[in-house]
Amino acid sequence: MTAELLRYIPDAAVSLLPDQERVKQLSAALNSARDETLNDIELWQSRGPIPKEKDPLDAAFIQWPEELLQDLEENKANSLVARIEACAARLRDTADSVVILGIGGSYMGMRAMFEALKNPYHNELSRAQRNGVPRIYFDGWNVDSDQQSALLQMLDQRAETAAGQSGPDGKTAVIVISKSGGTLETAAAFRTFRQLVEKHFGAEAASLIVPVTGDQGKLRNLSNAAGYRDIFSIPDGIGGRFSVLTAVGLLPAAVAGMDIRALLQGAADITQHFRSAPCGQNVVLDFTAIGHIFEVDHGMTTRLLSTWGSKLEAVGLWYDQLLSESLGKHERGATPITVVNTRDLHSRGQQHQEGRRDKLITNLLPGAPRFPAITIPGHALDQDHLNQLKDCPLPRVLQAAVDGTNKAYADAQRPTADILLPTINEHTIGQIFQMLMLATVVEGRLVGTNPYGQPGVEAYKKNMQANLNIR
């Protein structure tokens, strides 16, 4: 596939950027700290004994995506991705409505997609409208009676109203994504969906019902005791936030119709542009090196990832607890915030302009539209005096906006870049994703603080689950 790779450009406040000393120095880190990156493969891959330093260490992502186009090649049918493809494709034709239960990283990838790449009106659609896609919904990602009471009462009401006819209509399929089955908002939320299926479709929910788990653990022996038609395995050596690229997330994508080839040939496409690139054209290496640069010389210590449009705000989301849970530790790590263009203008972004100064602005920016550009008409009634914008489309005003308002915080010196994909589409996805992936780990190595596991997290549950009595 010949596709344009996403670019990364710091764009603004450059009297803020550091001499070319200061910039070879950290190229020279940089570069250290790519190679620690790649090595670490290689590390994982021996199975022999990890340094404590390194301890987890779940390198695997990174050559995932290749791995599963390369598998794909040599083994057609019998492949991982065909067999996904498979899967996605029953539930398809058996289903009109798909509940993903997941948690953080089991569950804001396939979102992050889901909102990128889909209609936001999807399940408002017909089937025929959606293409035979069913309409896709999350839970199991929060404690929640009333919003999951909800949507257990529709599709309840829905499987009644169907009873007794044949196709995919009123039924209801169910992904559930949980390493190890102990995640009890997850596991709690499997349980009332679990139900739901089984009471409605009976000995049928043995394939409406697919998990996505460890080869071990809580998850994995309750599928096998029930019996379920497919189960995937959430590979070894890759954490539950790098994991969007594996079942985990390639599996959903496939029930809601996106191409998980190219999703996946986009984060090999970057996967390569890492390891050849060198600094100052290395999308992966700027990136980090700029955040490097402004937290630690200037002491910009939040990162604003900046959305522009609405499709993208869910890839912010994501971002947010990558770089939490993989930075944020030893009282270390920057904040990440996500806010949405233009919308956020009119609410965070006086603090922006204005408030301190320990905030680096990233635009995302979404590139092409997908479909034909809105035109401002034009109207007899000209009392707010639009009609001199009469036929401008509205990605020029966006622009407009984008460009606005790097100007105005430059003016500020307020430092600003941009990564601009070329358009949104599952190619480009699969870009931002491995990339962001890609810079997390290089500033972890660069840094001196692993980027893989998150003890943090581990304790609110262990202290949750006391709480309950559970054991």
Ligand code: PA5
Contents of the next structure:
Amino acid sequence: MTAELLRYIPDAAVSLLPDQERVKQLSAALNSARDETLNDIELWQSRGPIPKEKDPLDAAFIQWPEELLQDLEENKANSLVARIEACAARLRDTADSVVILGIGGSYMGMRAMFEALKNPYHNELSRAQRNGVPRIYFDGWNVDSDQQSALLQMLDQRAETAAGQSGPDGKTAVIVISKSGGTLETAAAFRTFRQLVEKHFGAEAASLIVPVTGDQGKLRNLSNAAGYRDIFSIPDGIGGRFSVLTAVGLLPAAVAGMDIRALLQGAADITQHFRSAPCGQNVVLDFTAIGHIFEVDHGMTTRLLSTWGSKLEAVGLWYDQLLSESLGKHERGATPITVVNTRDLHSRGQQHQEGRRDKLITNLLPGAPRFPAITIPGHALDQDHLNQLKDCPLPRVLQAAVDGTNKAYADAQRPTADILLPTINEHTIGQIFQMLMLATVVEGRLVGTNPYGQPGVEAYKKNMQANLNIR
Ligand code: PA5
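Switch from the form predicted alone to the form predicted together with this ligand and give that structure.
Below, the chain from earlier opens the complete complex, with every other chain and molecule after it.
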């Protein structure tokens, strides 16, 4: 049976458009942006000269999930997927904590997967309750001495307590991720956590530390010199924020016990859909069209991704980076904001309902819960009047909130659209990643902004290095 694809339902937004033909009129431009996006793959593969306006060109993420699945089919145990899974299994068996170091595109995607797909209290469960999956921590995504020191102290103590024992208890592994290999936040954190691993586990450090990096750069050189047992490459032609389905995201996901084949399959299914479905039935093109029309024709330059349930918040934060770094150029590009509802209905909601009319709201809906739904218990003390909701499942309460909020926005002529996940699992998370990456690139091509590269990020790095007197 083919797994269900996510759906994009923009009807409420479209009904507010003064000219509803506008969406259809955009089809020709969208089709040519799609063609350009797909043709860029060949341009990149030709390794010929890249026209100036297309440089950098990081189009290799588009067919990457399909390539990995094909490689798996053809090369089985020698495929990249199988090697990632084998390394992950080894880390799971040998370590009780895994610290994942990285920032930006080398961090946000795996955080999104971890929050969407793992038990929110994962690290507090026993090893047996975690099915042997290590505790997972993220660092290197900031410069925060207190936060890093708290994690170091905890891991140090665990190692001391378990000293002399065999097995994974008290043992920490490190996955360090940096495509350039020179990002200061990650590099500095790596020094610190590497020291911890080397101090406690000596020669075993070479197999407890796994770098994921580009084929060249400082981290690659260091990894070769250190002789780490496994080193994974981030392929050329896939930029940081488009790299979640490379070893960057797949290795941590596999360590966390996720089904990385399903992640890839979900993404590959969306690529296939993107190539073949016509405008009006194509989630990527339709999502792009609505964002573009409301921004360009109606001045809605803020795009709210309204995630229903905190599991999807980090997917939204990943998308914030994707959109900001890809299209926030030449003094243009919509501003993404992620909210979690119903939490933020009690904080930002007022502004969205009655503030400036500069927002397009897209609901990211989680679909059916993965686990049996909580129901509201009855009670002899009914002063809160909640016996009227006795046995009502929480997903029904959530749906009432979604519908009520959408109606309130519609009544106030505020545009909303829905992205509906069938449920939250590896297949649907792979889909949403690929859908949003493709939509971002198509939109870039539509408006003439190169979606790849992030030249604006360099300025702060240069100044910071100058302030520290380093190269
Ligand atoms: O999208 C990008 O390329 C950036 O956000 C990078 O991922 C981020 O700057 C981290 O870079 P690196 O992986 O080289 O350490």
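Numbering follows the first chain given and starts at 1. For the two forms, the rigid core is made up of the largest set of C-alpha atoms that agree within 1.5 Å on superposition. No experiment lies behind these values; they were computed from the predicted model shown.
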| query | Superposing on the rigid core, do we see a C-alpha displacement of 2 Å or more at residue 23 between the two forms? | reply | yes
